[in-house]
Amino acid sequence: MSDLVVAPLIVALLTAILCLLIRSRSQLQRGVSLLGGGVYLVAVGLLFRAVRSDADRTLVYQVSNWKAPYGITLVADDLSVIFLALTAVVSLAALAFSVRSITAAGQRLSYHPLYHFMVVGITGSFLTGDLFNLFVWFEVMLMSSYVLVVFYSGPEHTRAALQYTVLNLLGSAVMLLAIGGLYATTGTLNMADLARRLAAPDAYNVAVAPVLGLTALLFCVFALKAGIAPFQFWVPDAYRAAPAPVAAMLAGVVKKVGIYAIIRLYFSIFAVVTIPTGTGIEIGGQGLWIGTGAWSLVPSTGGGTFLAFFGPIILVMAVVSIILGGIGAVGRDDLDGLLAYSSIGQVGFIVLPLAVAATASPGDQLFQLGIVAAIIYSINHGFAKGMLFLVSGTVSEAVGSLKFNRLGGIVERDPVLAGTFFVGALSLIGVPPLSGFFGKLLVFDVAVTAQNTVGLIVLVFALSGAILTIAYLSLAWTRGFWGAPSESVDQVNMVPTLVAISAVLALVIIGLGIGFQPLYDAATDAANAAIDTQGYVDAVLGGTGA
């Protein structure tokens, strides 16, 4: 047991207290915020590397020595431990963000507490080892942003703070009812027992079909917090309605807590499932059935395993995310509306090789490719659209206004400005040497390596997406930072401070497409942590599993 598995968690929740207690010191405050973020980097760091040193690959924490499955587990691996450390590089630009562009009032007004259980709740889903401690961090996570995305109050704000709102609780209903049912149906709720449980289902006595019906349910909630069609109506007002740190957030790590859940319990944990034969419904005398039997409901290009039912829903709504925010973000007027909208198209490529991988067996080498080429997409996706939202608020805390017709001429009143957001458009368009262009040459590697009708759907879609990535990132070149100052851009100075921290993030996006090995090991070795179930249960249960 490594205590060093907690320490990311207690950084972030000492720091929140902290906060809160000092709130009426408003610059002490943001010193102990700041402090706190750099503290939390530090120790993502040492955890990344016991981690990666570590002979197993694998920590666990037991809280209060009980022990799993009966304790609260806390696990670290090769695939926790890369979305930590994503998550503690771009919160602690973003926190310095934040110190310069939230107004002292609204600092004042919690905004740091809230931020760090923020923080906390990332945390706690990426290194959780049971589901119902996931619905916990999740909540601690989604309460914390929902004051954050309504903290301007304006009319708008509290438009988008209600619809974000009312659909996340309605998620959070049905995941608390889905995991209710699993604990009714499997009798746990540790992961490791749960894998344990479902590669035996006879020797458990636990019933498949049901369970296949819940982890359903679960696939919404978690698509719901990636905003992936068609889940996805919640994010372009979300985003537009936050502050530009919290939205850099939202959408660069946020966002990966519902891509983390997916890879961890679906290509984990349920992927030791196999649908029994004949397992459906009877309508009108025909049987209806899913994975076998006499015809399938959901195609099944995988033997009936769980994962090739989800392989083509997750494949639909990979195409269907990809055209729309695409279409989306082409048609809009404002620079967040198009990042936004640029958001739900960009989770579309990152779930795309996820269901390429469904359909292959967990040990063809096309499963494991699929789970890397994603992984190094959501790495790519939260740091540069992370950074393209900090750009987007340096100009409206200059210019007052993100639209097109406002806009344009910044590369002559502040090029480290127009270059830093001209880098995270290079990277999301994936022009080389940016990590960008290596997690899209990934995608189409899948699809490649796939030679079957899934893979070619991927292709036509990838490079359909691609076309669109180019197309409205460039809109948003020509418009908002090309050519002549407008009046409006011509009268303003960017804030020095606030163009630095976005610099930084550029200068990490060309670090890691210049030194991409490291970032393509860590994202293999974390594809074989998701992978590699049984190592998984005999860590968290001591070498007792099946």
Given for the second form:
Amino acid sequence: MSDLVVAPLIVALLTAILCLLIRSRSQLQRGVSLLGGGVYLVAVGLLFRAVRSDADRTLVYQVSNWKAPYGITLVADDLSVIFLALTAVVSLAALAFSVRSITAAGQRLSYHPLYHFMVVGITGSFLTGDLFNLFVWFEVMLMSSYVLVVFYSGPEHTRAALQYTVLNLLGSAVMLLAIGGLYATTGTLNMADLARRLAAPDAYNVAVAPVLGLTALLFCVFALKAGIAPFQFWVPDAYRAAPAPVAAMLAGVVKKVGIYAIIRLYFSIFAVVTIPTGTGIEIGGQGLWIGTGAWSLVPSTGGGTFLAFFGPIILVMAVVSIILGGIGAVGRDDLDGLLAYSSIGQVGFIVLPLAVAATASPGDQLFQLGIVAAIIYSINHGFAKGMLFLVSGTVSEAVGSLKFNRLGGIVERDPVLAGTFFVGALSLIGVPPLSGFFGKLLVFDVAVTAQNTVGLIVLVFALSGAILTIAYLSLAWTRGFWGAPSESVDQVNMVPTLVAISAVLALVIIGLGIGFQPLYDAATDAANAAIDTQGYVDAVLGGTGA
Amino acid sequence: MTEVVLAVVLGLLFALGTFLVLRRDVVRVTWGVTIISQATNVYLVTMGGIGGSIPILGHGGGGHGNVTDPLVQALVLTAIVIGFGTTAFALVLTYRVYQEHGTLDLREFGHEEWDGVNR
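And the form predicted together with its partner chain, for comparison with the form predicted alone?
What follows is the entire complex, opening with the chain shown before.
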């Protein structure tokens, strides 16, 4: 039964290889590519069902039957499958979109193999239970995305790709440094084993203070992948340079890999660790405390948990992302740029509840609620932003420009496309009954439940962020879609297939909002899976403590 | 003794890499990134402990006492292969940047107008 865990990985890998082999037969290649995307969706669906009907709710696959912690382990639990489901749906839609929107020459140019290799990397990152393996999957994902970003190879594209590549190569080096250090201090790379050793540092002779520093280093890498401030600057250029379906994948799914890694590692693996007293800067023995509980101005004060250290950092990063992304988006004069900046702001909204959760102790209800909010917001943002990038791709395909001064009046030329954009925008703003409403509601709910200084800060910035979201999306709507058709819009026809694909995703968003309960249940289970460190350890290591 | 030498070498490599990454010339930036990733590989090797005997026991008569950790060497092999691919891509990209912009100086890169047309 647990063989099912590798199914999505194998499907994506086989599709990629097959697409590479039949590169010369363009029609066939497109068919195989689409079919592969469909089978991937089915495989993920089966895995989703298998995990949810499993007694432990965790399926473990030991690669080549090398038992953890010696071999590489693939783990599928509620947390991984919910992100896999998002990947499957968004990637199939983006794939269908690219079959029509990428030129024939472009498709011959290895677009499909690259796309599927990117999916392989994403899938592996969600499934792996091994730190070094996570690095390898990250590289698989990034290598393909480098080429996809530079796909059109114009001057702007090479510049954006250079920036993106150099930054991520540096990120990879830093990640390797952190992983090597973690291996040297803890003596293991398996995540479950790591959790077990860190829970009893004395028994396994682990020095906790260096682990804290190394995890902070690792955190920078995940923040870079997720595009959280201050690591956000590569986002706008890379998203604008990439073909529309690739931008949809980068914003919708690849960003969530960073978020997933943060939740998995910091909220389940490292959450249990207590920083030994006497670490870092202490002023007056207590550190400079503000607010209540575990919040201190000097984060590395001893005695707190790892999360209490990361909490304030995540909070500042989230707040800066929201404001920076929001203001950046308001100032854009093209649709793609606006959406890219909006991505920075929306990721801020995703990590904001995580910052609140970090203030609570792992057993607390607030801890769980924060993770639930982050997951639901991620899922909603994945669908909505993915769809909005597809809409902008459709517009750019037909009109040949995304500058607002050349757009306008699309609502009269193509009401369906405009309606699709409207749904996506409303979902990002958070209007009921769309899924975005529940995402926003939960973020505010978390802030109110916290009832402390942090909650107040979160509330203030979430509100201003929400207002900024309304501002830039209504700007995009009025300048790009509303009003009388501009000269360049009036003469063109949108490609019906492309419009239909975006419309399908819009229906998914509406469906998720109206039938919200299953998504909420799945997200709650995912959060519980993240919290249940012991269950994860038992499932991976067989509960024997070997 | 080896540890001290290696630590100094690592420090120098990282310093050199950082210095190169901060240059204006794209080629130097690429070299800087390459040097940093190679330095990371060396660092990874040192994580397994230096000065132990060969990791594979029972072959060639080695393997007494303190054994070097073989896992880090496997990790480094993987990292080297990945690094090889990324370096090749970075160099090709550098050449392409030169073709597109006619310069390798980061400050002379024109900031082209984005109009969302992708072909």
